[in-house]
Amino acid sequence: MAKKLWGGRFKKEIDKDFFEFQKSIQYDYKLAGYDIAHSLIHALALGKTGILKPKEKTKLIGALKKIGNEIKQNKFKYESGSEDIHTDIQNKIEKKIGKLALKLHTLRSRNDQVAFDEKFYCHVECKNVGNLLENLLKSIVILENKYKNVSVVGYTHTQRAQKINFKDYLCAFYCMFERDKKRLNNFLKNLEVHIGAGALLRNIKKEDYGKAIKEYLKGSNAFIKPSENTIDDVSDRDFIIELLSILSIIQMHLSRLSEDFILYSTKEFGFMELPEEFCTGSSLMPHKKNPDFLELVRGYTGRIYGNLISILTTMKGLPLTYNRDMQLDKEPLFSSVEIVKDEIAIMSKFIKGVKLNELVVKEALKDKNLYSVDRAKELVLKGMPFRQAHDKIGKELRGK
């Protein structure tokens, strides 16, 4: 068992089972990167303040940046014996400089660690799912010009009802994902990344912070800033479950696509050829051509918004400030944002091999219940009103 950062009130060692039913290293550990930013600016702070003198302050910073460029390599590994990965990046740092690593935690908690790593973590990805919505963007309009001036059927109920613009159709899913964009977009410019909480309450003046933080950033947009109200920074999850709920409406638009291609791409309907390489076939049925990677987008669904449900139930009685209930956030709001980018990157390539079969589409087409708005509007024009055309258009075609 590693070192902790805990115990010295506690005469009786952990129990080994408890030990391994409470710890996160096993997914806390992709927080790495974060933790070591939090890290680098509460070394600095420390140096503001004094509690360290520059040349400890320069050998711990010097072990902090080998660690983290080790993670930025992928060179990275955790013990699986830590506690979580502020004990393990703290014990690690040990090994590198001896005993002056312990002046690391000074004045700091994990509790402000876990949050301002959550919330870089969130910011970042915010981004990354940002990206990669806009290559998917890009991905329908690649295929809306590629049947521009094509018409399709339009549905309402699951019902033929008029004629529309296959452009116009997949203009409806990229409006969807403009304004998971704009969600991701407005979330971002919201969420700042706060430190200095302590557990509960600032035990290093702002102004330290403040300054450590401009050190860091070296002048970069100063998305981090230091903590406002304490109290709220380390009982705070607003912001995950915030980011879970935009990453649902994204899965919502990804399985209503994926609806759609799956229903138009049966031989009932037959409008739609989907790319072979994202399907599937069966081990008994030889002609089969499953849809395999819209079916998970649409069964992934559950998850994600299942995932959402886990931190609203998690936070809704909990008492202020921290409690270890929180540490339950990490794997939900992972899963999520890890499902969702894999999704949404292989949907861009995915859109882009879907064929239309236009031969289909126009005998369809021919259906004359189609145009019934069409014909009613042109005997309104001729100066019926609308409701006796309705009715007119109606029974001709129930065939009275």
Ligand code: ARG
Second form
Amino acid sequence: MAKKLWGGRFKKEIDKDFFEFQKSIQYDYKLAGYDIAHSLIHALALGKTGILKPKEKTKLIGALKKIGNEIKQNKFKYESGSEDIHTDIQNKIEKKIGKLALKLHTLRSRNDQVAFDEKFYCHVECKNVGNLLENLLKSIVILENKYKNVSVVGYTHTQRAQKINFKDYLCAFYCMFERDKKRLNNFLKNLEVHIGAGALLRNIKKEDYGKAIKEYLKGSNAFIKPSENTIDDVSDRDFIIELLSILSIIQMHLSRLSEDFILYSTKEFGFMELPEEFCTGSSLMPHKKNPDFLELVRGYTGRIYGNLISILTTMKGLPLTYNRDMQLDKEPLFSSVEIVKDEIAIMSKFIKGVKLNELVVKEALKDKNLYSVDRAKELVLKGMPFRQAHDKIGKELRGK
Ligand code: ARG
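Previous: the form predicted alone; requested now: the form predicted together with the named molecule:
All chains and molecules follow, beginning with the one already shown.
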């Protein structure tokens, strides 16, 4: 068990099983880079207050930056006996620079760190998801252009409805993902990463944090701000719920696209040929080519919705302010972000390889039913009331 950030008031050692049960390092290590950012700003703020002497500040910042570089180069390894990433980094600094490290945590709380780290994570990942969506939109356009002038059967109730342009059909998905991008942009615009809330109360002046943030960001677009209402800051997980809601909507769109493509690639429809690189075969039936990627995307919808519901439920009855229940927000957050990113990235490649079976589609388009509205319209233009034309054509096409 690594050194903890608390313990003075306890006479007994923590129970080993309970320690294992309550630690979060095995998943919150993903916040390491963001936690370094918190520590850098905090060290700068401590410098402003005079708590850290200039030399101490420089030494601490040097050690933090070293760990920061290890994280960037994927060389960072956490100690599995650490309680969480905040403790782990604190211990690593102590190993680097000795007792001076003990000053880093002056007047700050992990409650503030964890809220800051997660908001910063959401800020970065929201941009990443947005960029991936941009690629998906480009792939959809490539497929649209490949079949620019091709018509296909359009459906309502999964029953043949009217002839539509394949380009317009694909553009419907383009519109969905474009809306998703807007949702992400709005989320990003409203997301402020706050620092300085303490456990629930400010212990260092807002102005000192303000100056520290400026120095850290070097005047760049200030999405990091000193905490305004410290009580809200350590209690709030709305931003996770909001991002997971957006990811759930993206997931729903991916799932609907998958369902359509699964259906259209069946022998029964036969309209589409799916790219082989994203399908798998059967260990028994030699002829099979199964749309596993699309099925997994459709299947993951349960996980992505579940992650959202999990956090909504965890938060619903929590008394203000921070409660340990909130530690359980990380796995659903990371899980949804990682799954949706993978899905979008693979879908962007997948879409480009989709082929339309134009001969099969042409054959299907011979179905008279698809033109019933056009025929009713012709009668209307000749002066027949629409209800009467509807009735006449309906009788003509009955059962055809
Ligand atoms: N591991 C905790 C979490 O992720 C960090 C905050 C713990 N704060 C505390 N007072 N125990 O929520």
